[in-house]
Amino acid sequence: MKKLGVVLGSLVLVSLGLAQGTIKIGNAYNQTGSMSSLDVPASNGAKLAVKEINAAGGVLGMKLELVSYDGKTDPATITNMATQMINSDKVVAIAGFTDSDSALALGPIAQKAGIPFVTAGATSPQLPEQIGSEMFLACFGDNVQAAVGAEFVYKNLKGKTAYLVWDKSTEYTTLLGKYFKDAYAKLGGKLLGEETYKSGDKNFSAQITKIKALPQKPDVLYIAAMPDDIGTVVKQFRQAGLTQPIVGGDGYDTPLLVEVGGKAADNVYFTTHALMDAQKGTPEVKKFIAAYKKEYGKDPENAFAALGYDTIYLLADAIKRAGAPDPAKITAALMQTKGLKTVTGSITFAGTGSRVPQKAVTVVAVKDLKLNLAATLAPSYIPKP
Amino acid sequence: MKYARLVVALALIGLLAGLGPHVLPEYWVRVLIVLGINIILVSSLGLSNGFTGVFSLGHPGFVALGAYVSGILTLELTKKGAYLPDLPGFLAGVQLPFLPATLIAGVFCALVAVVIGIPLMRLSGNYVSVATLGFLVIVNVVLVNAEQFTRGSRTFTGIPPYTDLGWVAGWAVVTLLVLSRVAYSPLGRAMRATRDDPIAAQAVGIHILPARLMAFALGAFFAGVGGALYGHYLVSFSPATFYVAMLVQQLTMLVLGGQASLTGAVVGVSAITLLSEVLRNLERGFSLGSLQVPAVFGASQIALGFIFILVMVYRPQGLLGDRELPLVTGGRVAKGAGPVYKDTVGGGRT
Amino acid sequence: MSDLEYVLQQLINALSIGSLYALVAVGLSIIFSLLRLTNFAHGDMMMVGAFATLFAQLAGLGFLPAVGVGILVSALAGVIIERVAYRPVRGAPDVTMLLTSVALTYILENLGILLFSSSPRNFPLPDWMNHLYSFADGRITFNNINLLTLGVTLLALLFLNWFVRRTQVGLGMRAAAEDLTAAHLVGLDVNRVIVVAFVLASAFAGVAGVLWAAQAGVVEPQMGFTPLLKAFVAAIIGGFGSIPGAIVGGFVLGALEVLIQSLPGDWGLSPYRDALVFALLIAFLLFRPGGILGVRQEVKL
């Protein structure tokens, strides 16, 4: 027993010693356990950003130190891990997260404690208020990205007509299938009907059957799934002969929809962040695709690995301009941020009264395995979180 | 005698829950909360597991619904406008204080215990495992469905943050004193027959059924109870919280310090809480002299599997065996009145 | 499409989904018999499977060999975790067993994670392997995975009865089945039986893994525990230990699985599914021990 005090209290020694000099933003993401399949690109983002301001010359003269736990996707180790970053790494900001129960088992620790709180991939819109001062997204709402999905579908794809499918095991998929139904229904849209499936399932055989006999056939289905699971639904719909479009939000935006799906992946369309495409993104996409693949020598795996990496920029500028790693000063700040350019679109708080960004959403279509921007939207209508 | 060691136990746990978050840090008071919340759940999952050979697999489940009982119960009546619209309305217009909702979370585990218990706690072995697996697959779907108790996938949040050291060490030490009351007494001697040899019970008169339901609905009242603790503790959970990560916690807690022992329960748990915690910051990566170590996270996890299967290897019984300290057993207990573990285990390694 | 269409196009669904649960569940009883083993682990056997195929592939091999790269690997997993981990306990109470499968789950799907990355991947598969059969103008489809695993399956299962009725050990796995101690007493090696059954048992997750990563598309750390519950599911209403009783429990979950989720929306039950399937579970536990098959069990006191 005696031992393991040592243990933990030299280690707390050590962080304590390093504190001179550089300023410390927790880097807090599940990198084990079920949602470490999305946090860990996101994680490899703020590594990667980390380096890249340092090597720039850091913020305010200071390098920037991230402070990495495991959260475990477990809410007992994150509560945890988030009072050893406050009270012994003395963190000014945290950055972290792809889902609302880890956020929100950190969150209310972070607002006690009066340190910012950007989260980069937890996209629910109803944080901040459940949350507090401290919360922010640096993602757009999921309520945002589904109106803009609806317009899309109804206006430019002429879908008068859907079906919904969503996952009912996550929040994130629940939500966007909830606010799409609302969205679309406001719109004028005819919903035919919805079905739901259960993340890790990987055999969709029966929903697709059972769209396919459907009466009337939709002209577009909308369909809320997880990064992992999206390659896998697109290729089951698209076998079994539904060749409807494909229409969903920003769990699409990984590899494996063009890698598993394959032409089959064509007709897809989905609302995005930026379209992640080396040769046709943005110069900050450019910029970020080829680092990530020069550090870790691989694509980013999803959307998450450049909010996380968003997510890092927006704290640095937020920090640049409080003046000092203050964490009052820096929640100050990030709430005068205003037309911050970064990889995932155009971040502003400033003037809104909203800490979630208002940004635009990007519409994605697959074609001949080539992503292609479809269109950017701001939707005429928003679901309310 | 005994009196006075409770006494003196009782007033170190006092001393501690009031002045712990006044002279700790609050990494620290989180750490002994988590711990005190696994000790309520592990030695009363001990008790099902432990005493009667039940060997069930099902409660984080009871922890699932302690925890959205009380959760719905205690939410302020704005919030659950907010967060739960579709409330009946018997449940839409009441708060409760803390207490009778954990009592409440408790109690309405334990019934679930006696209904589903009748017919489970029948069968033996394997089966009672897989059944009660089933059991914690079922309340998974049921909370994922039921949205408009507890939101479905999504986080369910607001809740009171009641839980302090001071609630979690009164309800540790109360779980600790009924079960000890309980597992040294005649009904103990006849749980512990009905799991060492169910037919010389029988033979002697003893009603199995009734034995192992009482342990099974205990087990669940105080799951509940703990799930209530844990879910005021942690303010926002969903149905992943209470799934399968949460039963092989459990397990490996149980198993270290000793199914069939109340004080093993306690030292499985705070050895598993420290060395999760200890691991948990070695994995970071660290450096010795000019040796770099580099974060290796997962390796927590992979050396905790271990130490599992070391010990169901060599030491199955798990470190305390069924020994206990006095001060649990009241003296009440005869020697030899172990599991039969150590024979089987001997007698069948080929 | 007509009823008759719909029938038939959820009944294909339905054996293509049975008969992978049908693999996986024969394993699980092979096991089960023999050492009253209820084996967690059995499922990240298929994830080992699957990913000893990508690399395979990856490393240059085509798609069938590695396939059989694959199945020999997860063979010889299943022999390293038997050595390993379940010969100490062997003779232990069942419960010892089972939770020393629960601590090898843990270790070797964190392992994976640890070595692979949580996140899934891309499964690559030759172009055959989807090649799509159409009837009635599409209303009607299935591909070469859906035949292949029905197929597959339906060989692997005829090979096993030869295996246990023809092969001196398969002879000898029957007789430890019966009784292991009495099958040590009368000079039979009991340690080779049970090494063959895991290498059997192992190689059929194996191909169950690479045909799951086949319909799926994708390979991930986790993959195995999601057909491990269901195949617990089918091991038990067909009759737990029981083979003919495994291959049964997993057509007919599959079945009913299907049949769930094809009702009509308004029946509100395919939310529902892994509950009432549990519950069947259970229900056959209560009701009828030895499962479909009617295997003889000691479920009860």
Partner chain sequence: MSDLEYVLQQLINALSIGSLYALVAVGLSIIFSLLRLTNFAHGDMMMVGAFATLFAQLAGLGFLPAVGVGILVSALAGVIIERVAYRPVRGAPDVTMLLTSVALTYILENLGILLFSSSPRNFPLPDWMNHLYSFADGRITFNNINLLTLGVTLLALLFLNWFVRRTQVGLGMRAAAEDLTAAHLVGLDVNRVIVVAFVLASAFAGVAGVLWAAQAGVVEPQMGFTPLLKAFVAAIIGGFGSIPGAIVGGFVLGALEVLIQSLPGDWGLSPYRDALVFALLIAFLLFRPGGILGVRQEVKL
Given for the second form:
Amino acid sequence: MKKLGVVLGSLVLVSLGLAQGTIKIGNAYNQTGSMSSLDVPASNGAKLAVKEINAAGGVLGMKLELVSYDGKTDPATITNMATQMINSDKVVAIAGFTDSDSALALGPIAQKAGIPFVTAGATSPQLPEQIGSEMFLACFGDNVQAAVGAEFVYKNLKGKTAYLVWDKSTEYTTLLGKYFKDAYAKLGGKLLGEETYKSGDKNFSAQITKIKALPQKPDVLYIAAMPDDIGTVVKQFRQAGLTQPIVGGDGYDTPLLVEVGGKAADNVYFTTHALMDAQKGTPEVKKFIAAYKKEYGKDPENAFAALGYDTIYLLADAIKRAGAPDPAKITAALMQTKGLKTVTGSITFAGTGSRVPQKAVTVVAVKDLKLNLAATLAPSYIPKP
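Switching forms now, from the form predicted in complex with the partner chain to the form predicted alone, please provide the structure.
Next comes a single chain, given without company.
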């Protein structure tokens, strides 16, 4: 009986992705498609973290192995990818994605299989409740960043009036616009109107015309946009003579903002997870930038590179505390995470009743094609998820 138990135990270890002393983690990112400008850096950050952890001896005496596929920013591809990772590759956890729609495509499959899923940058605070007990965020929620955006508009930019424009085709931008509206009203700001568009639109003349026709011009424009769209949006708005500050969320944290927008990106502000600046960043950011540059020959493209990196360290910490690369034990250990220091801030789930960490939010200002630190804030009021 003892010998049989040893054999069965070995079979269990192999089934959990431990063949040849490895712990398999799903690396779920959109390497192509509209989310690639955020997901590729995040995936690179994840690969860097795994390399560092393995060089330091791995976790529980075993090497981490990333199982990577391209979600192609396509829900059908993402669901197939999730099934492959779980059923064929036998991953014990999944890390990935920087948008909520992709997380919503993969999440239910991981939940049904009992596999913990930590998203690097999908910021909807509703995800844990929508998906279930296996869903965790390594990033702050949209209600927090939208509240910081509202406070920055009202207090720092002295924007007593604003106009809201939001992309109605994605979960992220819809929620970001909703939370901004709530927080801005709570501060006493007056919204002069709002307008929508759909991701992929190339002509924003209808929205511009409505804003220019207002009898009272708004002090600030808050635009909830996806990374593929924001450069085009700011360029057309500036060409039409709308010179007010434009404020938005972490979807702006893409090289495309400056590459496409050019000088039109001046006087644009956005909330994000950290400023990737080797001179002005935190000590953790500076260390990460140096390691990323050594590995890839360039600076991190945005904060999502750091989030991908942090997510792997979060999972590695949980696996170590779990004492075994068992999905159920990893989930339990994640829930007990307390004060884990990462590049983008401290992560705590233990005692909070939430699987969304509370982190400070960085506000970035664009001037002369460069990103600058405008503020680091924690909001005084946070809209309910």
